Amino acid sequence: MNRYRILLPVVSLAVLLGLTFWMQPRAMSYFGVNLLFNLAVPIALATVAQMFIIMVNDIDLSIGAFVSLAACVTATWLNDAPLIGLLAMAALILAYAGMGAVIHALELPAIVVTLGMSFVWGGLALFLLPTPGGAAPEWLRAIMKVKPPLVPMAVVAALLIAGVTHLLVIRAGLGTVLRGVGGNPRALTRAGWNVMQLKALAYAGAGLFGVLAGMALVGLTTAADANIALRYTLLSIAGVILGGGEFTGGKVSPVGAVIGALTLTLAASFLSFMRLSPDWQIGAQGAILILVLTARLIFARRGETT
């Protein structure tokens, strides 16, 4: 099952990529691949942020609004007054950690708290940027527009994100402990760990990657909007599950989550090539997710019977 957990998202990405190249042969080039995965980096970062929450058996319905707020901070304070912008980003990460601590201490349902916080993040984003605008810092635009040899920046960045998060979550000892919060928190308590602090740390990790997602998005779009990343909430959840994660047990796959984000990004381009109406594209993306999950369930049941 662990093998299929990563194999299925890889196969789904490969199939979609093959179909896309078949429909649009001109996409099989450096420039074409760059266009296909142009917005994959912020989506992958937001998906990793959601993964940190799902890893501790919670779910975050505010990540889209949070990424939008981080984008607004990037396009305003970080560009005009870098020190204030950095302090604001640090405050946002601490606020996310505090949200995780409060959820655990008061035994509140994360889905309700994060839904409420989405309005807080959205209100702050509107306060900072009532109308679309702002500007990306020059250094950020330069980073996002780098053109590495052989493969586009989006692919290189996705590989880096997957590698770093794999080391943090799977290989590092602290990552193992954090996954234990979702797997067996009572065992961690008996071992002397403070579960509230660990959950706050997981939420801080989500806040960090959410901030990076907002920065990457502004680096690509060169401007911001209070609603620029609202759809990232559902995309991030779908990316984690598509990549082999589960809502319980601390079972996540950082590499799979990034692949899931790439698959959903590519699915949007593929559906556009099919000239499918935007009103139907979200439903079609959901159908792709259901197909992959159905295949995973079939393999899981076969594993149980053998």
The other form holds:
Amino acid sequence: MNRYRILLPVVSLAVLLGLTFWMQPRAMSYFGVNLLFNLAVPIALATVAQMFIIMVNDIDLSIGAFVSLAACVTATWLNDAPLIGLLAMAALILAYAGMGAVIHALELPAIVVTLGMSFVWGGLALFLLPTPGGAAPEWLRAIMKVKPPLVPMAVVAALLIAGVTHLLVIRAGLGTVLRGVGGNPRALTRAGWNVMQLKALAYAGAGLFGVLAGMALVGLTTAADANIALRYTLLSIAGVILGGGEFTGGKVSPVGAVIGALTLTLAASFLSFMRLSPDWQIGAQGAILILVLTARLIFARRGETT
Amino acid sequence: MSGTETGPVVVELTNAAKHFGPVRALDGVSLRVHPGDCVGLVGHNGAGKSTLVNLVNGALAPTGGSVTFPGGTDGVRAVFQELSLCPNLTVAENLRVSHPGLTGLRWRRAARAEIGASLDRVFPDHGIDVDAPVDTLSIAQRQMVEIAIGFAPRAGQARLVILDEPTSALDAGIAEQLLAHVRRFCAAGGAVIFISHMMGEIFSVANRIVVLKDGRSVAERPAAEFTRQGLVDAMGHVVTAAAAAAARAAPGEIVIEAEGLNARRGEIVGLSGLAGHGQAAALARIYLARTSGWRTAGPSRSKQTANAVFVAGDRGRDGVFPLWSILRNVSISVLGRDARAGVVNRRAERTLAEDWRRRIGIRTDNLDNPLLSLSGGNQQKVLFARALASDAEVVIMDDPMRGVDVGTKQDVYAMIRAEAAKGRTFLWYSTETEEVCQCDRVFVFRNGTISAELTGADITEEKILEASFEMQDALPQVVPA
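Which structure goes with the form predicted together with the partner chain, now that we have seen the form predicted alone?
First the chain shown before, then all remaining chains and molecules of the complex.
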């Protein structure tokens, strides 16, 4: 079962990539791959943010609005007055940590609190940027446009995100304890941990990656809009699950989550190559998701019986 | 291995008490544990063992008296009965959770070595892979891991290890390894508080035995001064007069035959034994088999199988609808029966609920009040009313008297008797011997199976205790059905 957990996302991505290259051989180039996966970078970061929340048995319905807000802050304050911009980003991360602490201390359902907070983030974003606009800081645009030799930036970035989060969540001691929060919070209380602090830390991690997603997005699009990333909420949840994570029990895979985000991005391009009308694309994306999850369930059942 | 009366003390409880509202879980217990002591702690369900463990472990603060650790609380560990490992983490990673001192880039290697060494020490030839996620291990292996974490050095040294029913999931050979380790550990100056329902184990490791009853310590003596029978006697109450021999209807044909027990029409059948030995699970399976199948589901849809209703003991989890009114909580079981063309018959609903309020004495002046405005005992009455108002022939009760006061209990007993006389069958799991004594027949559970069947005058506290505990030399006679 544990081998399948990472095997399945890898196979799904490979199959989809193979099909894409088969239909559109010209995509098989430095430029083509970069184009295919460009927009996957902010989605991968948002998916990792969602993973931090799912890791502690919660779910975040506000990540899309939060990434939008972070993008608006990036395109306005961070561009005009970098110091204020950085302070605002830090405040956003702290707000996320506070949200985690409140959810734990008052035993509120995360799904309700984050849904409510999504309107707060959305409102703040509209307040900052009532009409689409702003500008990306020059350095940020440069980072996102960098052209490393041999492999395109999007691939390098995905590898980097996967590697760093794997270290943070799977290898590091503190990340292990955080996964323990999802597994059995009572065991942690008994071992003397303050679960509220741990949850706040997990949410802070989500906030950090949410902010990074917003910045990466603006670096690519060079401007922002209050609704720029709303669809990230569902994409990030789907990415975590597609990558082998589970909604409860602290079973997550950071590498899988990044692969899941890449798969979802690729699915959209693949469907365009198939000349599917955009009206049908969301449904088709859902169908791909259901297909992969069914495959996973079958593997899991087989693992149980043998 | 002898606990002297003087010398260093690991933990000392002086008149320690813990009250939860009016419930006296622990009512003034004094206990002193020295290095090298192995204290056997025995008592019936609800005697206060778990509360005592939580006081020593620091999970609860005493409401009276004191708990002191002259040498500090370092090295005081508890291994709990319900498993407290993180199932998604590996064995080594679980050690990290209890051992925050494991830091640095190579913490994983250190954790593997430490937990592996501890497992080898306690359970030689354990065969557990320290890199396996805990949810891939068997229950016994998980318990072994938890015990090994309890005895692991963890940057210090274990000085007092509390073992709460550590062998309940282990087979005899593994349990013997643990007992041998406990003896070695105590000989080397460690202290252990050992809780078990297995008399043989207590006598095998403990040098001192403390008997708890109703939150008090009723006996504390060196183990050598106890006999098995003496220990069981010390735990039990003096049996009150047996249930009044009311005129009982002659039991009819067998209506339930499952899980190794059977019940006849008009019979009150008790399920007894220590809590968590499979009674509640057996009841749930019997109930679900009767009500949740596609073919047999729904009120009076099937003629062959008797309908069953369930009275929950754990109200919050599987009893009440907390947001609904009292009225609706009562009538939910009969909505389908009394409905007209699929629409709730409001008048019949109210008449029925008013009727049951009088009969069972629910203390409220308005049935439209929210259910949570009632006390716990009255909420329980609502659940009884819900079950008895239906036409079901079988009433399954999962420890239904929790939080019900003495007077009400007598009323409910009488009502159950009357309903049984009308031909209803009751399956009644209870942890209270007094309630079990109301039954016509009692099945005693141990380790998920029935260890004895008692009838009539044989239903006494002694017999139930005997059958509940592992007694190698005095197996109770099993009366064939």
